[in-house]
Amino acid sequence: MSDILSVHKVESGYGEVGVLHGMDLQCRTSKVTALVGSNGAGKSTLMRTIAGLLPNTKGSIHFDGEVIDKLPSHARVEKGLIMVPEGRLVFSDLTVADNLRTGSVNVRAREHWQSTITEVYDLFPRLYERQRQLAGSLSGGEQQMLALGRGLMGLPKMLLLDEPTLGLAPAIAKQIFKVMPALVERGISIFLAEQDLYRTLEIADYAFVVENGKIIMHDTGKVLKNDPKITNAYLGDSKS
């Protein structure tokens, strides 16, 4: 199987601040891939650098076929690959629908939006009752729901997640967690940075773990969640 994104010896980070110290990772075609790693440890700088939010100073990024290192973020977004960052970040004057209408503006996309909203609202009903509902009065489970389902209005062959279950419910984290082998069935390919780390691991065909800027370990999910190194470093009690 091949790898639609290949990250090769990536040096990135803000300004004179280094982040990320020659990046080596991929990501398999239609699986699900987890970056795990303590806070700081670079998670999100590899997500924005990857997404051309940031500019990765060495190193190459390869997606689908291509070198995308000069591509700005929105020609990223129009080859398919997405990010949902951290925060949820909706437009709050905005109803539900139409914050979903905005992830539909890239060229592959836009004509395929009825098609796709629908599909939106089959994997996450809560949109559909809400969708004349004003962004900013959802709760933050459903804001997540509407990050996650604009994304998904992109038509993505690649998303990024970004700590896409931070500060939810649990239940709303079980079904954040659910939705993305859903996804994956569908052919997108999942890259997932998350802190609930036994079920990243869970859920991940493969995983890197990034410490200070660089990868110290890779192996499938299930090996790493049972990686005593793993578990003692990172898992803590989120088995509970």
Ligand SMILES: Nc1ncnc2c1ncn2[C@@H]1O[C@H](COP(=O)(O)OP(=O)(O)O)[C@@H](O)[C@H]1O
The other form holds:
Amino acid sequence: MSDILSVHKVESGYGEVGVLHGMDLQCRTSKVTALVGSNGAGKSTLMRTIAGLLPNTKGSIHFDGEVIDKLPSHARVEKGLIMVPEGRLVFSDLTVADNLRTGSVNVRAREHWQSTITEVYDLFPRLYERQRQLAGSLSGGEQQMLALGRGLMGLPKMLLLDEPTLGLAPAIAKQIFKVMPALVERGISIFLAEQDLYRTLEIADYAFVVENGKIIMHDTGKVLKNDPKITNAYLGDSKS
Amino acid sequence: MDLLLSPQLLFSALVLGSTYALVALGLNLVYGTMRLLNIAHGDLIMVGAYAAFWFFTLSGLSPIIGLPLIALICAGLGLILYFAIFRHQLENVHPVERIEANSLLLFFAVSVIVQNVVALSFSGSPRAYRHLDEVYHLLGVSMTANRIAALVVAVTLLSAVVLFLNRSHYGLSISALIQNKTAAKIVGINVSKIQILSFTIGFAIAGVAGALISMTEQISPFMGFPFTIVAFVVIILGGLGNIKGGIAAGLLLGFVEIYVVVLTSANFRSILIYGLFVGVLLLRPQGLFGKTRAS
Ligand SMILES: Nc1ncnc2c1ncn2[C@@H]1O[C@H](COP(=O)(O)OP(=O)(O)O)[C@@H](O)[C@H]1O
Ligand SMILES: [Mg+2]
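Which structure goes with the form predicted together with the ligand, now that we have seen the form predicted alone?
Below: every chain and molecule of the assembly, starting with the one above.
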């Protein structure tokens, strides 16, 4: 068992404002690792820092055996580290099919885009039906599928999923959660930030609890799920 | 009424409209991908026009044949400006509104410098040359060969750019970057590479537009400003950063201008064009073809 991603004493934030204060965590290869914590704890900031949208001011990030924290974001995508951002950020004036194609601009994925898009359509038949529609006209759930599909188009080794079910109807959220084990089966490692604590700990092999930009606890999903400290602290406000 | 349907007017409107679309296209690419407000855009058109003039005058090279060379000169000028001035802005200045404001001032400086260098080198007096000015009569329309050539080149180039944006990986990356820079980074687009590409293509297209204009109009070092204005009017009408919307708006403006002048008088040209512009913006602040955008 090896770690595909390891975050070591990372500090990061927005300009002068520090948000992460010495983050430490590891994600196993071909497993689901979860990051849970209340709103504003720093989950998205960590995701953005790993993806290269924000620089880390201290510490280091290793991915697939290499230091990546000085690489620009597109170089990290090239290595197979791909983020599906909070709020989805699909290109609303492009069609569904073109949105998916943007996911495969990296050199590694480019030549395989036609076979990958068929796989994505198999996974999300709804996207196949809507391929000529503008992404902006899709429902929230469909946009989330599109964002996920766009991530898969880049042939990820690891997906960083930032709140993929935020604001979605329960039925669609369930569907998104159901896709994750299927991705892991294909060998993709998943790092998942979520507020839906119960489902997240259910699906996660291992989980880290973040508070004020620091990891305060970590264990297997099973253990944390049954820890009253966790359930009292976070289940209450997980819907806020 | 007959006048309105006259093929002669239609032809003039098509020539003017496609020229406007081309004039605005480069500006739209540069603004859309980088949020740089290039108020020296018209001066690049002037540089293209002078390049065409001198190639023709000194060596008899037809501007149509020389287009790739003229495009290359303006692209080269773009590369120099990008690396000398604008890369630093794009990489180090936040937020994006500051880049817009700074770029306006920087391009103003570029505009003044380019105009004066050309004026000092070649004098400030207007120039013109005669090329492809034989008249053809087709379907009741009299047209000079140079205007036919300008129309054909403009339409070809506009179509090629639309095809490039739709089909190629680079084109798709440009469209994605225009829409959302953060999302573009997330999907793995090399943003600075695409920005350099857009900057260079934008400048090259301006040069080509200038070369075409030089075949039918007088050129001078100070000819650029009205084109800068037209380009801004067109891209705002079309929706900033909306490439296809800008092309449609350019054509529309050409038609409006020709028909307004015929229906009223040349004196009303500016009033009506800017009236239309202000009216459209009051009703649709995002432009005729622009979509409401979150960011
Ligand atoms: N773009 C931003 N600029 C400045 N501060 C931000 C920005 N985004 C988030 N923050 C701040 O960073 C902290 C962590 O936010 P975030 O990482 O989004 O938390 P989470 O994803 O866990 O809800 C919060 O205090 C938030 O206010
Ligand atoms: Mg978040």
